[in-house]
Structures are given as structure tokens and as C-alpha cells.
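Take a look at this one chain, the form predicted on its own, written out in C-alpha cells.
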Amino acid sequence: MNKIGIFGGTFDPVHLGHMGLAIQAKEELMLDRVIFIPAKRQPFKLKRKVAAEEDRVHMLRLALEEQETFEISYTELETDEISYTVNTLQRLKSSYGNTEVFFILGTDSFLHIELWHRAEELLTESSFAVGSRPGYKEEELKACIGRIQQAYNTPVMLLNNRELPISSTDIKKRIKKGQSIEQLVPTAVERYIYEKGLYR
């Protein structure tokens, strides 16, 4: 059976943090594949402005062209509906078929994800690879984990990695005040956002 990881987003920018947590996420569940979904319409960021869905891509493909694994897909983009993850997993599995998928994120993401549009049908459906990093909210994730598995009967497999501290929103604060997003985000993301003017 192949095994995939799905990772959703804004990716407004996509940065270090979101490639070392899908990295991770292929190495320790040895997933064939990495597919980042941008979200056209993320459902708690709808009055938020974001870039351009053309800039937003071709930042995702920048990161992503040294991953031979890692893949983008349009199936939020192709549509004007708000991108509710348990609609896009709902389509993309029943379109992979024998296919074990877990959708990635990272710890904050997973501590509020029975507030998402229809939870408990997305926990009861789905499988799900948490990023953690040691001493961030551990106990409180630990506990969250074993309460939703409880309730849910989900499937959680909790990644060791280092989670950077890093966040798009950080990064267009430092982008408007002109500091430094070296090491933030991968150097053809950083030459492109400068290129094209991003976030100023």
C-alpha cells in the first residue's frame, strides 16, 4: 500500500519550518510522497489579505524543486469554495484509492482541530502526523492526542522533529520593518519575494 502525506496551507510564505515538518514527516513514516495543498480560501483566515495565488505557487515550487517526492496540487485552488480540509481529504482519498494518507501539521494546528469545520467526521476519518519539538506545549499536546484518540478512535503518529519557531506572519513583520529573512525561508523563496516586491 503506498503511503502519502498531505500538508495544507496558506503557505504565505512557504518556509523553513513547513519543509523541515513535511521532511520529517516522509523520513519517520517513510511516505512515497509529499503533496502541499494551498489553500485558495483557508476558512479562519478569510478577512486576512494574502498574496496572490500565482505568487503564492510558484514560492511552493521553488521550495519544493530540490524534493523529488514532494508535489503540489490545485484541488484547492480549482475551486471558489472555502478550502475546508475534510472536503479536500474526502476527494483526494477517494481518488488514491489503496492509499494510507495522514495529513500533516504541526502542534498549534493539531490543539485546535476540534474547532474545524466538521471535526468529528475529519478525526473519524482521517489519520494525522503532529509535529512537536521537545519542551513546546508537550504536555498539553500529549494530552490532547490521547483525549482525541479517545473520543475519535483517530489514528495520531507524533513526529519527533525540531518544529521551527518560525511563522509567515513573523516573517512579513520582519519583511515590512527590512529585516532579515535569511534562514527563514529557502533562498529562492527569499530572492523571489525581494524580486517581486512581497509584503512590503
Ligand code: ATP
Second form
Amino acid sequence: MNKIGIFGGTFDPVHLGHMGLAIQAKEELMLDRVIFIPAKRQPFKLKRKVAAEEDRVHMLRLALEEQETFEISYTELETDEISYTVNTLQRLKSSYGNTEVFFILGTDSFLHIELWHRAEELLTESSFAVGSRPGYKEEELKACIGRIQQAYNTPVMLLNNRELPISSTDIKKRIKKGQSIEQLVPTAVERYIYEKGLYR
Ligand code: ATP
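Given the form predicted on its own above, what does the protein look like in the form predicted together with adenosine-5'-triphosphate?
Let's see the whole complex now, leading with the same chain.
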């Protein structure tokens, strides 16, 4: 059976925290492919100003250029609806057939997953691969995993990734202040951000 990882996000911009998480998930879970799904509008971030879709997608393409098993799905960008993960997963699963699906996400996102749209359904739709991210309480995470595994019988894997204190919000703040983002995004993405004058 094929194993794929589904990795959703705003990717505004994609950064090395995202890449580290996806690479770790691929290696640890022996995934055949990781599919990045840029969101049109994220339900919890509706008020935020987001860079143009073409720019977010272009930066993702640049970041994924050297990763043969990573690809992009445009499924959420192709509709005008809010991007609800439960709908995306159901849509993708029906097109893949006999495949084991892992939804990849960071601890900050996972800790709120019970508040996501149609959470009960979502939590029975796939397995989850959770990558650490600085700033969460371990007891809180363990309690959340235990609760979800018990209530929904959902497999939840905690990944052994290196915690990277990187976020898209911080990158945008740094650009506004004229600080370097060199260690935070892939080089080609950094170049594109400066060439296009994004986030200034
Ligand atoms: P923002 O700063 O706008 O909240 P973000 O950096 O969290 O953005 P998103 O595109 O919203 O980026 O994140 C997509 C997914 O990647 C989420 O599941 C998030 O938890 C995860 N993620 C983002 N950054 C990291 C990181 N440094 N380490 C591990 N996971 C991360």
C-alpha cells in the first residue's frame, strides 16, 4: 500500500520549519510522497492579509524544486470556499484509492484540532503526524494525543524532528525591519522575496 503525507498550510512564505517537518515525516514514516496543499483562506486566519496566491505558490515551487517526492496540490486554491481540511482530505482520499494517508502538522495546530470544522469526522479520516515546534507544553500535548486516540481510535505519531523557532509571521516582521532571513527560508525563496519586494 502507498503511504502519503498531506501537509496543509498558508505557506506565506514557506520556510525551513515547514521543510524540516516534511522531510522528517517522509523519512520517519517512510512516505512515498508528501503533498503540500496551500490554503486559499485558512478558517482561523481569515482577517490576515496574505500574499498573492501566485507568489505563495511560486515560493513553494522553488522550495520543493530539489525534493523529488514532494509535490503541490492546488485543490484548495481551485475553489472560492474556505479551506476546511476535512473536505480536502475526503476529496484527495477518494482520488487516491488504496493509500494510507498521514496528515502532517505542527504541535501548535494539532493542539487546536478539536476546534476544526467537523473535527469528529476529520479525526477519523486519516492518521496524524505531529512535529514539535517551540513553545508548547508537553503535558498538554500528551493529554491531547491521549484524548484523541481514545475518543476516535485515531493513530497519532509524534515525530522526532528538530525544533526550529521559525514562523512565517516572524519572517515577515524581520523583512519589515530590514533584518536577514537567510537561515530561515530556502535560498531561492529568499531571492524571490527580495526580487519581488514582498512583505515590505
Ligand atoms: P504563521 O506565522 O502565519 O502562523 P506558520 O509559520 O505557522 O505561519 P503555516 O503555513 O500556517 O506557517 O503552517 C503550516 C503548518 O506547518 C502548520 O501545521 C504548522 O504547525 C506547521 N509549522 C509551521 N512552522 C513550523 C515549525 N517551525 N516547526 C514545525 N511545524 C511548523
